[in-house]
Every structure is written in structure tokens, then in C-alpha cells.
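In the form predicted alone, a lone chain appears below as C-alpha cells.
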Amino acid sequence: MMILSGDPPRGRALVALLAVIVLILAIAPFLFPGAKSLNVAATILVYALLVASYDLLLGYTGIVSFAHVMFYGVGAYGVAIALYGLGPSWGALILGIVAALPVSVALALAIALFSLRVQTIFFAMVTLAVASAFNVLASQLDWLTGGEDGRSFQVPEILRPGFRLISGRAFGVELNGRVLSYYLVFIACAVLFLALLRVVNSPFGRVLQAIRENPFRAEALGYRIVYHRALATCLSAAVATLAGALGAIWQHYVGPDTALNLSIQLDVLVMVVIGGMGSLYGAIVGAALFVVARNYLQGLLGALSAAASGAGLTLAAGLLHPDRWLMWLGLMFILAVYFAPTGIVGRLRGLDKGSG
């Protein structure tokens, strides 16, 4: 209970689902030794942390921002530039992260100050413009960021695939640098997620929820709305920056399409809605379902299309064609929002209450 900051998932179905997801992610290198499966697991971890940091803004504070992916990109580029320029050392890695954090916090503070002048949709448009400008800037600074081609870099030796921790195998799996890199991402994401859980269950987090529900009443009670919103934006940006750094460490590459693209922001928004806004546990569920669907739905549709074609169902085979996977992913999202408007977490908690 203490490690969960006094906020357990609540609901037997939700606890079971989270336990399965976390257990699979914890033993993923031994359960799914393939390169693609391990990459999917690492992506789920990074996205779960990124989604949780965004939910601190959207779900707990009620701030709609389209600049969150920019902070993710700052962290990724900070690590990439440091390791590319200074060489693959731990010192360069730490320097890249340490340098990226104040940049993100400063940008977040500047964006938060816009909320003094504009609100709601106008604030969202301002953040979208800032994120787009940052994307263009990263694409143009070839000497620093690598431009459209991005930056490929080496990580410290212990995190490289060629590194061997032991000469033999453990449970049939080589303990190489790729596995060590995965567990670095896993442990870091777990620690940061628990830290966010502590934040939202602190008095500060309660104030954020009060501001979300009724900012005028919160201000009448003596809470400084601008201060709390700005601090929430800065905290969210810092965690997103660390998520970007972890993503870069895992991928060994950073580019505008992988770290600053608006589609990443839209994916994060979809994962927040699917998992459930205002519940950090929803970040884990939403990220897991979305990333798995994005990576395996096309293959599943291909198998179903082939089976339908073999059975002579031409129309069904056409509808299930792998090229239409985005259509089916969108349909799944619409159904999820329609049948679970409070997200999967809210739905599962509601089922548990109904059965009780």
C-alpha cells in the first residue's frame, strides 16, 4: 500500500488486469525473446510513463496541451546529442539528461504563463503552434540534431547487444546488453510512475483535482491557480523528458518522426482516453492495449483475411485486408469511447461496484 502511495487500483478485475500486464512486462525478455516482442514491451513501458505524465496535465489538472511531445523530444535529443558528440559514456548520458531537464522545465514554464492570457481551446492552439515550431527547428538544425535524418548514436558498452553479462544462458536467454537495457528502462519507468502516483495522491494533487473541477471555487478557497498549474506543467514536462531519454536509450536513434511528430501526441491522447483520464493506472492499460494493437493488429487481420478468402468470403476478406488496420484501430477506439466513456479503468471499477 505504501509503494502505491495509498492509492491501490481498486476493483478485482482492474487489479487482475494490471497484475497480468506488469508481470508480462517484468519477464518479457524471458517470455518473448524475439527482437520485435522485446521492442514492443519496451515501447509500452516508455509510452506508459509518457501517458501518465500527460494525464497529470489533462486528467488531474484539466489542461489540454499539444506540446507534450515536445518535452519528450527534448529528452530524446538531449541524450542523442550528448552521446553523439561526447562518445558513448555514462558521463555523456547523464550530462544529456541533466541538460535536457532544465530546457524542458523552462519551456514548460513559458507555456504555462500563456494560460494567464488564454484559456481552453486557445491555450491548446498556442501549445500546438509551439510544438510545431520546435519540430521545424529540430529539422532545420542539421549540425546539431542531424536534421530530417536524425541522429544515430552508441550507448555505453554494457547496454549494447554485444555485451554479455555471463557466458551462459539464464532460463534459455542470453543476458546481453539488450536485456540489461530493457531492465534499465523497466526500473526507471516503474520508479518514475510510482513518483507520479505519490504526486497525485499528495495535498498538491488534491488541489490540482479541485482546480480541474472548479477553478473559481479553488481560487476562492485561497489556492493560487497559476502557481499550481505552472508547477503541474513543469512536473509533467520533466517526466516526459525522462521518458524521451529512456526511449532514445532503447532505440539508439532520434529523429523528428520518432520524437517530435504530432502523431505521437495524438497517440498519447488516444491512450489517455482509452485507459481512463484522471487515473494513472489507465496509462498502463491504455499504453499496453494501444501498442500491442498497433504492432500486431495488421498481422491478425492478414490471417483473418486469408481465412475468409479461403472460405470464399470475398467481401469479408476485403474488409479484413491488412492495409485497413488503421480503420479497424479507429473503430476499436470509437467503440471503447462509446462503451467505456470513463476509460477501461473506470469501466472495470464500475463492473466491480455493480457486482458488489
Contents of the next structure:
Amino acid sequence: MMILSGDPPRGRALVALLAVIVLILAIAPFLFPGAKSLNVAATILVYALLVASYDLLLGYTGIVSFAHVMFYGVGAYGVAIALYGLGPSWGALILGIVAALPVSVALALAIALFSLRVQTIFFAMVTLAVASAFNVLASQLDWLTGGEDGRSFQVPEILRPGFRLISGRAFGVELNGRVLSYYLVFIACAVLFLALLRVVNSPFGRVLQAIRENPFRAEALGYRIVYHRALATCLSAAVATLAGALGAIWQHYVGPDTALNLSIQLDVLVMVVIGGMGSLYGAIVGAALFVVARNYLQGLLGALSAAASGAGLTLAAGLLHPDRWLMWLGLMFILAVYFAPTGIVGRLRGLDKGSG
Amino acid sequence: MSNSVSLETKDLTIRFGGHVAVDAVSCQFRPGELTAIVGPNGAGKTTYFNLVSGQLRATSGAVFLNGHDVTSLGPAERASRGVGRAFQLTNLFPGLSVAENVRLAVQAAEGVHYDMLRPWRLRGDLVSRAEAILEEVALTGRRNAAAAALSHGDQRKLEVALMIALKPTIFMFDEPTAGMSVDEVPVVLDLIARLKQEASKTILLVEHKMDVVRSLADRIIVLHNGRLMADGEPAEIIASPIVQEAYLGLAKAQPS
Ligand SMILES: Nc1ncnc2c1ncn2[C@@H]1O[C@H](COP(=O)(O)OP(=O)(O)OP(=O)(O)O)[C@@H](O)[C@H]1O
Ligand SMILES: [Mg+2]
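Shown: the form predicted alone; wanted: the form predicted together with the partner chain:
Starting with the chain above, the whole complex follows.
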């Protein structure tokens, strides 16, 4: 299948899992008409793309960067600033994206050329410093970014909740601007994901894996590894920027906490590890699992905690208190890394190999 | 400089702290010639190779490829100018399959570095050349194994396969058969012998086994403490006292 660039998810269990996730995401507006569930679905889409673009760096090329979410922020702020300043037109939206892309690529190139020659740890430190500085800058430039409060803005009319595509309903669901926004995000994420899949399975993508495996030998074969690493950094930054733009279009709001915070960077890291590094399909699995857990774990814990206190188990009730959801998420992460160091994707592929 | 010189080093020197590992080595190599480089452990043979292929930068002196000064170029640039290395310490892409290891070298040889728009499988020419090379080094049966999972002997063969796949004009073998079992050695030696048939190839071979050197070499140079001690016809060099001494030094280090 050339649409998957000759790299289908191997293993029956993995194919089944991915098929279920993608199918649910594809018909989410009709499956879950509620605003919260649709928001969860859209967040999974955007994060899957963001995580996939991060995996191009971390899993395929072996580059550890802490500035990836910064590029997401550039895209999100690009859209926010353009739509806020120029009004909710398609022209402004596109201008925001077109302006954000070169900013991201230039930043990525500068970081790459400045520090990719040196050791991994130094590069990671530089990205951390740049991302922190960028975060501070975005919070300080009040007039441009809205500071800590961020920016709320209007999107073009047909993407607003009040817009109706047709007057009736389809499968019992109103085809409003929210549904249209969702499918805009869905299609854009799908196309960009397939494009990333193409890149990692191209001759260039194979060189990236060679560099990850043994940069010394890759060089001895004639590959200029600094150029390859820089190119991978720029590409992944560009895709992260587009993911940020999509996130902004969906949320109608951009602020440091939704688009720049280092805690998002940590979330991305967790998602890529849980899903499985070095396989883009891991991004879909990791993002789906993480976003669902973050949104529903608290509710689940609340129910369990209430049940436990009803049964007189005060210790269990305390442990399962909804405020402890982060602890449980952390525990799940540790267990995931311990039992599936190659991520869920690696684990499922391994299972299939064992039985075949 | 004569036109037929493909590789030349002039006063090539490298110092590690106070230790001069390669000391003012001046030497010329020509296409169609297989030069064996011998000398005891620590003589500087591998270091000399690293200076030629660019893994190490010379403290002083120069390296010329086909008359061009390449002393300031890095290993990637020298590789694209025709310098191929098979490393003494096996140096592969451990997590990738055997076939993919070779395919990457073929891809490098064809100069396909930045093509990111089509799947690699569509470059069937690269895949089939890689398969042909696997056949040549008798690794076809292991094509899907990860390089890290190969036996030592098979890893040595893959190491050589990567260099062959690169289609260099200068072949640098650094003890290609070291640690191989007796029945695996001929595959590699036959391959080197076949390369020798092609007049356009300059071959450098570091080898401790004197019978191998005797059967393959057109010329021998002797390194000792980083210095070029002797350079000449195999028969004459092997008979010389300096080689007898080096050879004895070896016999101590490698009882086999
Ligand atoms: N990177 C380095 N830093 C410091 N010293 C080095 C380095 N590389 C090599 N040397 C030293 O240079 C000398 C020559 O080493 P080299 O590996 O070139 O010897 P060799 O002739 O290849 O020996 P062998 O037959 O054991 O492979 C040795 O004394 C070694 O310790
Ligand atoms: Mg050596």
C-alpha cells in the first residue's frame, strides 16, 4: 500500500488496535456528539501529529530535543496573532501559518547548526534553554501574545459553532462549524501523518536511522550527518508548527499553558515512549492512550474512590481520590516502560512474531 | 606527481599528547596495486588508515587523493571521493537488518542522500545491488537478521560488504579476517583477490597473517612505532630482519 509508503503496521494485534482508534476518530462527531468527547478526539489528533513529528527526531534520528513544543507554540501563536490582529478571515489564517513556518524552520536550523555537531546531551541542554527563553519571551510580549492570559480569537465563520452546513441533521447530528473544524483537523492531521510516514520510509529517512544506529559509520559511507540531522530537525519543527496551527484553530485560544509550557513537552515525551519510539504508529497509540487517560482518569478515580469509601475502605478511598490522578498516570507510565520498553507498538509487534 | 598515483601521504603525522602514533609517513599508492601494511600491535597501522580516510585529523603533513589535497576534508567528503574503509573493530548499524546495512552503503554509493519523497522500496536498483553483494559475501541466508545478531565471522563479512557496496576506488581493509573461523576466511580472501583483478582499484590491506600477505600483496610496507621502516617487493621485505622482528612481536600477541 503506497499510501502507507510500504510501511503498514505489522502484527495483527497492532493493526486491530490502530483500526479501532482511527475508525473512532474518523466518526467521532457522530459517535460522541458531546462537546467534551469531541474535544478529546480533536486533541488526540493534534497530539498524534505532534508526537509523530517528535518521533522523527527522537525515535528515528536519535536526537533528544526539549524545544519541540516551542515549534508547536510558534504555529499556534502564528494563527492566534494573525486571526486576532487581522480578523477572522481565511487569508489571516493562512498568513499566520505561512509566517510561522519560516520562523520555526529558522529557529530549528539555528539550534541545529549551533549544537548538532556536539554531544547529544549538549544539544538537549541548548534546546531546553531556548525553549525556556521562548516561553518567557511569549509571556512578556503582552501586546503581541496576550502575555500569561494568552489570546482568544475568532476563526473564519464556517468553523464556528453557530454555522450550519445544512439545515437538517445527518445521522442525528447537526453539521455545524464545530464538526467542520473537526474534519479539517482530522484531514490535515491524516495527510501530514502520511507525509511523515513517507519521509521516514524514504531513502533520506533510512539514512536518519543509520545515523541513529551509528553516526560514525554513516559518515564513513559518505553521509554528511550534520546536514541530515539539521534537515530532520527543520522538518520535524515544520510539522510541529502545523500541528500547533491546527490546535489553535480547534481551541480558538492560545496561551503559554496550552502551547508552550514545558509540561506539554514532558507529555509529548511520555506519549512517544508509551506508544513506542521509532515507529510513527506509536504516536497514534500513545496520544490516544494518554489523552483519554488524562481526561477520564479523574472521573474514573472519583467513581472508584466513592465506591471504596462506601465500602468503608478509607485507605483505598484516599489513594483513589481524583486529585491523585497524576500519581496513577505516573505509575502507569512506569509500568508501561518496565513491561514494554519498546512501547506498545513494539510490544504488539513482538507478540505477533512470537506466535508466528 | 605522477598521474597514476591515486593516494599519497606526505610527512603524515599525528600526536596523541606526547605519543607520536604516526610519524612523518610519506608514501604513494597506485591503482592496480595491492599494498600490505604490516607491523606489530600498536605500530600505528589503524591510526594511519584513520588519517587517510579522515576519521582522525593529522597534526601535520598532508593526504592527497588523485593529486588533490584532502587533508582538511572530513570522512564523509573523503568517502564520496572514493575512499572506502572496512574497520578493524566491526562498525555496523547494529539494530538494522543485514540487507539494510548493505542497502544503505549502496544508497551512499549512488549519491541518494536527501530523496525523501518516495519510499525506499521503489528504488529497486539499490535493493537488487545490495542483494548481489550479500550473495558475494555469502550472507544472503542472514539477510533479515539484525547486524547485532550475527556471529563474529558474519559481522566481519558484513563489514567488508559495506565497503564493497560503496564502490570506492581506494579499498582499505583493516585485518578483514581477524577472528574468523578457518572456513570463513576464504570468502573474504577470494573477494579481495577478485577486486585485485580490476586494474582501477587501489587496495591497502593491514594483515598479520604472513601467508595471506605473501599470496595477495604486490608490495609490502612496514610500520614500526609510527614510522615507515621498509617498503618494497614482498619477497625482499619478508626476508628482511626488520619484518622478522615485527613478525616475532606478533607471534607473541597472536598465538595462532
Ligand atoms: N585516539 C587515540 N588516542 C590516544 N592514543 C591512540 C589513539 N588511537 C591510537 N592510539 C595509540 O596509537 C598507537 C597506534 O595504534 P594503532 O591502533 O594505530 O595500532 P595498530 O598498528 O593498528 O595495532 P594493531 O595491530 O593492534 O591493530 C597505539 O599506541 C595506540 O594506543
Ligand atoms: Mg589496528
